[in-house]
Each structure stands twice: as structure tokens, then as C-alpha cells.
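Shown next as C-alpha cells: one chain only, the form predicted alone.
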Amino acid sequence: MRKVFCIGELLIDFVAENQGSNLSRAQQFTRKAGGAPANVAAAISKLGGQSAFIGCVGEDPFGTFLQHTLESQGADTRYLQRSSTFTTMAFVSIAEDGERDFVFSRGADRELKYLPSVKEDFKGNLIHLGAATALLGGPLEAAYNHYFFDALTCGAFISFDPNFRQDLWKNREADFVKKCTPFIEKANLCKFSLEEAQLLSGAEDTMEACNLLHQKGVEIIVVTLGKDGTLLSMGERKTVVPSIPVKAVDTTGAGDAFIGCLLQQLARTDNPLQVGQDFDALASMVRVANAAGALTTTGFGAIESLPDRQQLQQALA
């Protein structure tokens, strides 16, 4: 079985659950470990598959939190750096819908530093690249984009995911879709939800928006759609594949959920670098990633609230 490795942000969400969307008035908070690649890599271990995490977390209580919890979930932390720096905080509202609102306090996740040696472990691999924080200068950044740099030189599979908030990049969204192109262009798999594809393809029809991120490059496209399922694109051929339905309370890390039940199953395939060619072998493993993603809303807290293998067949079945 193929590792995925994912790369990008670890941090603790402060979460204050059915207290509106308003984040000025919220009275309590309950720590959370999150950062979507991080939560991408324990959906894929939870799910039985084999992760790696690259990125930086504090020397202090919230950093080892954090990789004890990875590593409580089977993901693999050896790629994992500490730093002076305190850890990265999220501080997250959760309206009675599931509909979340984030402030971010960054710290330790903008000192990753870049490691040659990673490059020969990609190699027969998948990388998963989130970009919440990852191209917003700094070390960071620079690392992220060695370690894309390897992926293409290893002829690894490349999935990209652009993570896109509001509060990082206010007034500056051009600056984020310029940076994203890149990705986009060189990708094998990119997830967006629905405001990603408008926002980086510049339309508002989402199969229209499908079509001309298709243009940059990216063969394949999975556009996340809430309840109502996941646009799978690729090429001229698309589909709505349905979720399942259920009682939604927080949608944090429900699109993580998704991608890494999807990458988990990509990885046990033969070649992931040809599953573009069978469109209804890839419409199936979208379909099971929709009911990980769907039954990851059901509790607060997104690694906590990730499915097991044997949650999710019972969803299925």
C-alpha cells in the first residue's frame, strides 16, 4: 500500500460550538486539534491507510497535544518539527447549521523548514499539498514549494487542495489565486469547495468553473458540494455523485474527511497516476469519501469525529 503524505499546516482549534457565528460573542472554547492536512492525514490512517504528516508544530503543551493526537490515530510523525515559536491557534464559531467562521493566531506552522532527504520517500507515493496557511510567506512556503518541486521531479501523485479563508487573505484574493495556479496547473487530483472554484477560476457556473481550471492543467477535479454531494469532473465528463443524508452539528473537517477517505482508496489502487482513465471506478470511490465527509459533520471536533472503516461501511450499507 502506497503512503500518503501530507503536507502543511497542525494546529489547535478553540472552538465555540452553538454559540451563533459571531466569534465576539462567544463565552467558551474547546480545544480541538486541526489543520485540514492534518486532519487529512488521520482520516486516511483511521480509515486503514498509511500517512505521513510534514509540518511544524511549538515546543510546548499544545504541540505535543497535537502530535500525540496524530500519532494516536496512526499517522506517521517522524517528519514532524518542533519550534521555539508557539504553537498555531484557530479560534473557530460554530453556528447551529454546522456553518463555521475562523480567526487565526499563526505561530509555529510558518517555521517549516525544507529537508532534501523527504524527497527519496515520495518516491511510488502520494502527496496531498493544503494550503491554508502554507502560501503565506516565510519558511513555509518556501519549504511547501521544495517539496512540491520533489513530487513532480519523483513522478509522485499530486493532490492540492487550496483550503481557501477569508480571514488570511482578505483583500488580497488575487494574491492567492496567482499563487495557486501553480498547483492547479501541475496537480493530478484538486478539491475545491464550491467558493474555491468560483473564486479560482473567475465564474460563477460551476461547470464553467470546472472547465477552465481543467484549462490550467488539472486532470482531475472533485468540487465539494455539502449535502448535496461532489462534482466530479474530468474533462468533458461530469457527475453529481449524492452524499448521505444526516444531521449536520459541524463541518469542521468534513471536506478533509472526504479527500482523505478518496486518497486512501487511490492509494491501493495498482497506478493512482491512471485512475483518470476510468471515470466510473473514480464516481465509486467519490461516492464512499461523501459518506466519510457527511458522517464527520455528525460531532464537533474533525479528528475526533472521523469515520473508522467500520463506521463507514455501516453508513454505506
Contents of the next structure:
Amino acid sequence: MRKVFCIGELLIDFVAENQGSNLSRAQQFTRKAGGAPANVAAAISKLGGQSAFIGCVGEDPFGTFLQHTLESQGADTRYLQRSSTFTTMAFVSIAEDGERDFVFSRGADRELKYLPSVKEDFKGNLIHLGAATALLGGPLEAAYNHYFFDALTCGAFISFDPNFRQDLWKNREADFVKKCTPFIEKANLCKFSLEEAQLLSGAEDTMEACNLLHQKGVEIIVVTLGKDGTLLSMGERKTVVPSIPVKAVDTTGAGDAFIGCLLQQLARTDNPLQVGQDFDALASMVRVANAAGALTTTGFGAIESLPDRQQLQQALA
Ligand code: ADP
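Okay, that one was the form predicted alone. Can I see the form predicted together with adenosine-5'-diphosphate too?
Then the entire complex follows, led off by the chain already shown.
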């Protein structure tokens, strides 16, 4: 079985308990492991695949908690780095008007170092790049670009998720689009939300957006559409793959479970680089990944509500 290396941020989300209030009034917070690429690594391992996480946390109790959380899901943490800077934290509350009130305390995730020795381990494997904080500058961005280059030059299958966070790119959207371009040009697979596909292509219409994004270079595009499933686009061929009906209570991590499940299936094929030639095979993998996304919405939190293989098989039966 091939391994999926997930690169990006791992952080603590402090979620305000008294939702409906803004952060200035929030008094109680629940600590959750967060960071989209880390969720993807957890999703892959929980489904029985092999994953490794490359990122940086602090040499503090929060960093230890995050490392243990990933390990408890079966993800390989040997590439996890620890820095003397405090672990990155995000404080979140949903205010009365539905707007997210958000404070980001950026710490150790920014400090990821590039280690040339990792390239050897990339060979024959899959690399998933999640970009939420990786393109914000600093050592992480430099390391991330190096790892991307290594993945390209050793011929690994590359997956990219821009993970656009409005809070982090206020008034700098054009910069975000520019920084994502090389990844869209060179990745084998890109996962977008509808909003991301529109932002990154500059087109409102979903089909047109996909076509413009394909023109940049990416062969396989999946656009996640919440309860409506996923649009799979491979050049001329496009289809919306429906999801399964569920009672959703919290959509956090659904996209990460989806892409994790898709990558876990790709890792089991003889040659993931050739899957782009088989539209129907990919569509059936997307169907399974939709169910993984759907199941994640039925519980609170991201990692806590990821399905295991048995739960996934039951939901598909
Ligand atoms: P993202 O985090 O990328 O915005 P989505 O919320 O669209 O992700 O969820 C990812 C996938 O999970 C969707 O493409 C869909 O297949 C599935 N999913 C999400 N929400 C639901 C839901 N309410 N009902 C059924 N499936 C869902």
C-alpha cells in the first residue's frame, strides 16, 4: 500500500461554547485538534490507509496533545517537527448574525523546516498539500515549496487543497490566487469548494470555472458541494456524484474526510498516476468519499467524527 504524506498545519482550535456570542463575550472554550491537512492524515489512517503528517507544533503541552491525537488515529508522526515557539491556536465563535468571529494566534506551524532527506520517502507515494496557512509566508512557505518541488521531481502523485480561509486573507485574495497557481498547474488532483473554484478561476459558473482551472494544468478536479455531493471534472467529462442522505449537525472536517477517503482509495491502486485515464473508476471512488464526508457531518468536531472502514461500509451498504 502506498503512503499519503499530508503537509501543512496542525493547530489547536478553541471553539467558544456559548455560540451566538462574539469572542469578546465568550468565556468557555473547548479545545479541538485542528488543521485541514492533519485531519486528512487522520481520515486516511482511520480508514485503514497509511498516512504521515509533515508539519510543526510547539514543544508545549498543546503540541504533545496534537501529536498524541494524530498517533491515536494511526498517522505516522515521525516527520512532525517541534519548535520552541508556542503551538498555533485559533479561537472561534459564531456570532448572532452567523458570522465567524475569529482570532488567530500564529505560532509553531509557521516554523516548519525543509528536510532534504524526506524526498527519498516521497518516491512512489502520494503527497497532499493543504494550503490554509502554508502560503502566508515565513519558513513554512519556503519549506512547503521545497517539498512541492521534491514531490514533482520524484514523480509522486500530488493532491492540492487550497483551504481558503477568508479570515486569513482579508483584502489579499489576489495574492492568494497567485500563490495557488503553481499548485493548480502541477498537481494531479485538486479539491475545491465551490467558492474556491470561483475565486481561483475568476468564473461564476461552475463548469466554466472547472474548464479554466483545467487549462492551468490540473487533470482531475473535485468540487465539493455539501449535501449535493461532488462535481468530478476531468477535462470534457464531468458528472455530479450524489452523496448519501444524513442528518448533519456539524460540517467541520467533511471536506477533509472526503479528500482523505479519496486519497486512501487512490493509494491502493496499482498506479495512481494513471487513474486520470479511468473516469468511471474515479467516479466510484468519489461516491465512497462522499459517504465519508457525509458521515463526518453527523457528529461534532472533525477528527472525532471521522468514520472508520466498518462505519463507511455500513453507510454504503
Ligand atoms: P468542504 O469542507 O470542502 O466545504 P463539504 O462540506 O462540501 O466540504 O463536504 C464534503 C463532502 O461531504 C461533500 O462533497 C459531500 O459529498 C459530503 N457532505 C457534506 N455535507 C453533507 C450533507 N449534509 N449531506 C450529505 N453529504 C454531505
